[in-house]
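As a starting point, one isolated chain is supplied in structure tokens, in the form predicted on its own.
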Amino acid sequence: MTTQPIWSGTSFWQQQALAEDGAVSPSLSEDTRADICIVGGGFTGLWTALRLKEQAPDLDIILIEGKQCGAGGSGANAGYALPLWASFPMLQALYGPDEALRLCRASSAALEEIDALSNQHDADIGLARNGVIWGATCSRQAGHWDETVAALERYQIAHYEPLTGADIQQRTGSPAYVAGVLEASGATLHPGRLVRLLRRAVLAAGVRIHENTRMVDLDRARPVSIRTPGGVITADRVVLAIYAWSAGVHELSREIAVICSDAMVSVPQSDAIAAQGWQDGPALFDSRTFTEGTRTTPDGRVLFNKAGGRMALGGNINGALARPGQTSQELRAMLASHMPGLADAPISHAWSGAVDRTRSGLPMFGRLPGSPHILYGFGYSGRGILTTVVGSRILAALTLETDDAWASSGFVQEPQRAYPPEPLRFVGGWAVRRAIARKDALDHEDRNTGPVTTALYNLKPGRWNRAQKSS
């Protein structure tokens, strides 16, 4: 017997963390002072707020969250500590070879940086470094993958282990995959348990948190002026951490399109995981451009993930995440195309998080035009557990002004107006969007798309368009 979900505004890890330890700091009751205030209390905000602890102690950083930590993007994810690898040929057309492969081995070495925070702090994050496989459940999208592995060999770099379908149904129990590759470094964790170590931590350094805190206005004088409901905020820099939020913001408004992912998560299933031969096994997503992934958490439960939900009029991303983008029907649906063995497990949770993707697909980092004692952090396009790590050491060199790679990165980049204004924003990714879902299907009944489709599809992001007009 199934039981429908509770379709809810928050996720099922941020529910259980909070369940776990609710502790909630004060919302801004008065006008304060600060050195340094951080707007957003996700990874971007939380592992920014760390980092210029460590490397400036005596700084007075203030950090301020419009509901509790974690409650957006963060807390919403599927939970995949994926590096950059996957990503080296765009990273290497872009900023070059030598920067690409920094990039990269810097986002694997973020998860051993996660991995030693929760064991300083003797923390269970979830973590479980079991592999990560990308593959294909139909033969069009079989090699997705080559051209990044074609590309890391010519560097001597062997990061993914090929397999076939009948590798991955031993692996997993999944008969829907007819090819992929295993990333072995990559793994899954509980974001929402990682929220709330990485708060212990920043509260532990010295930082002053204020939830339930919004920014209502900023002024952009210096010193700057960020009015919440409660007080209002002076300090001589800030730090807009707000991931999809930042699309309200005037210079970054036509940076980034907001379309959500929807996720649900079973009750726990452990005996009938173990009876299928996935118990302890990787996780997966597929090749769909709106991709379809499937892990298993701490508890035992199968969580399902799919990209591609509603879109976000302008800043109106409350309005996106109202409601979802696919039915539980149609996620269960899915799910027992992937997981045939666990189509009937009981749902328990249910929920959409908002995806803040770039042209380019890949985050950006820098100074507000005009402003350049107000920095930004954002784009992550769905990737951000261990991307965020290596952000926050961009926005503490340029927070500091300090003469690094960090400061120079292929990833800090002024504001291009990469997208059109709203309304023709949100009506042209709608088209876009309904191409993307259209080619996915065709490619698995092994038909090509029409004209019209192919243009459409060709306009996604992710794209090359920002590495084409660089070579």
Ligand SMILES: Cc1cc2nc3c(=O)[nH]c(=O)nc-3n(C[C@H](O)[C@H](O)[C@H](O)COP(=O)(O)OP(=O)(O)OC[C@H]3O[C@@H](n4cnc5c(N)ncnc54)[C@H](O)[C@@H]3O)c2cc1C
The other form holds:
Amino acid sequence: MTTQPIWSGTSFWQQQALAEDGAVSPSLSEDTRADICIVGGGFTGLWTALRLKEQAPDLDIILIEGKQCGAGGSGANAGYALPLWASFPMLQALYGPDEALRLCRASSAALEEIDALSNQHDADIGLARNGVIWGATCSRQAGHWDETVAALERYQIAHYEPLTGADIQQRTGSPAYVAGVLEASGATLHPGRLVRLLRRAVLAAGVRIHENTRMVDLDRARPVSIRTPGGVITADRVVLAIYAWSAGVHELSREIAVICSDAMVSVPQSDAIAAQGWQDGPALFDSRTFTEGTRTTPDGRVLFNKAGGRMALGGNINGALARPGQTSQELRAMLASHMPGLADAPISHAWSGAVDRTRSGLPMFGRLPGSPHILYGFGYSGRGILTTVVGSRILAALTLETDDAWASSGFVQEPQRAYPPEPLRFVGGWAVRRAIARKDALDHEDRNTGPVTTALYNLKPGRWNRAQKSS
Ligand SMILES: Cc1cc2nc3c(=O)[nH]c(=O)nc-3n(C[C@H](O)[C@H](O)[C@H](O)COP(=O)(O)OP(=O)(O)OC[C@H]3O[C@@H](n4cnc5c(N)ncnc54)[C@H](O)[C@@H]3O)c2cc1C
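Just the form predicted on its own so far, so send over the form predicted in complex with the ligand.
After this comes the whole thing, all chains and molecules, with the earlier chain placed first.
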């Protein structure tokens, strides 16, 4: 019998994690004061709170979250813990080789930090160190990794192991891939449980958390007043850790386009996964611009995710998330093309999450122009599990005004007005999004795109900055 798929605004991970640990911090109900107010209870806000307490234990820190911790991308993501090495050519072009290597190494170290935190708190976050395959499902997309592999070879770094299509089939049972590379240090985890772990650690460190406490206004004078429905917080410094919701901060609104990603999981399927030949195998994602990925979960489900869902007009995330970008039938058909043996897997949960796409595809951290006591960190563009750990070091350094390599990291960047204003961003983004989808489809038919599609495709995030830099 097929289980009816349930599309919901809350991810499978978040539902499962909240069922295991449903503690909710009280919402703010009176005016209060703090040294530092962190807005946003995702990975960025929680890691930053921990860092600040480690470095300055006497600071009085308050963290507010509009819903529950993990209600944003941190509880909705696909759970691939991927270091920054795939972005090495871009990082090198923008910030130079030393900073690029430092950031990549820090992102690898982030996985060890996550593991250490879970051991310290005796928490099971479903960490599976089975590696991740970055592959291609058509010959035109094979070799997307070549530039990265070659750039790393110049530093004697062999981070990726080349695989043939037959190797990938042997490891995962998927006949869909023509070639790829294995990132052996790549891992998967349960993002909902990681959020719960971080939330517990932050509370234990003495940070005051208020959930269901939305910042409705930010007065930029110093000290800052953060208005919430239940009271006003007065703080010397503020850290905005609100990911896609940064589009609602006027100084930051032109830095990102908000585009949702869709995901679904099956009911537990251990036997079918084993029959597919994928038990304990690596996770997989392809080389489409709107990436498709598959992984297994700790309780024996298969997860499938697809980028390039609905766009948020003017940063209206609730509107974009009100309906799925891809129906669960469409997602299931895509899963079947990657994993034919799981084509009949009954789907139990499907959801969408908002992703903040910067033009470079890289995150940015800094101080609001004219308000240096208000910090921001966002723009992870769909790769945040490990990068938020790195970002929290940068945010802590900027908050504490530490004169170190984190405070002067390449990721520290002033707003650039990278995208046009609305409605141009939405209309332009829609056209580029269609061009990307068309090119992904034509690549799989071994056909070329026409000049208009090619021109629009070349405007996609991730290409622009590199072209600017080299021009
Ligand atoms: C569907 C999906 C799949 C992804 N897959 C992966 C993946 O496989 N691997 C990976 O590394 N990354 C992935 N990502 C990206 C990753 O999830 C994010 O980069 C990361 O979670 C960002 O963390 P954050 O804390 O900055 O943002 P969030 O987790 O979004 O936290 C921001 C929080 O701010 C709160 N907030 C917003 N406005 C206000 C306000 N006014 N007042 C109070 N609170 C507010 C929100 O409710 C939210 O909880 C994915 C993202 C999505 C959406």
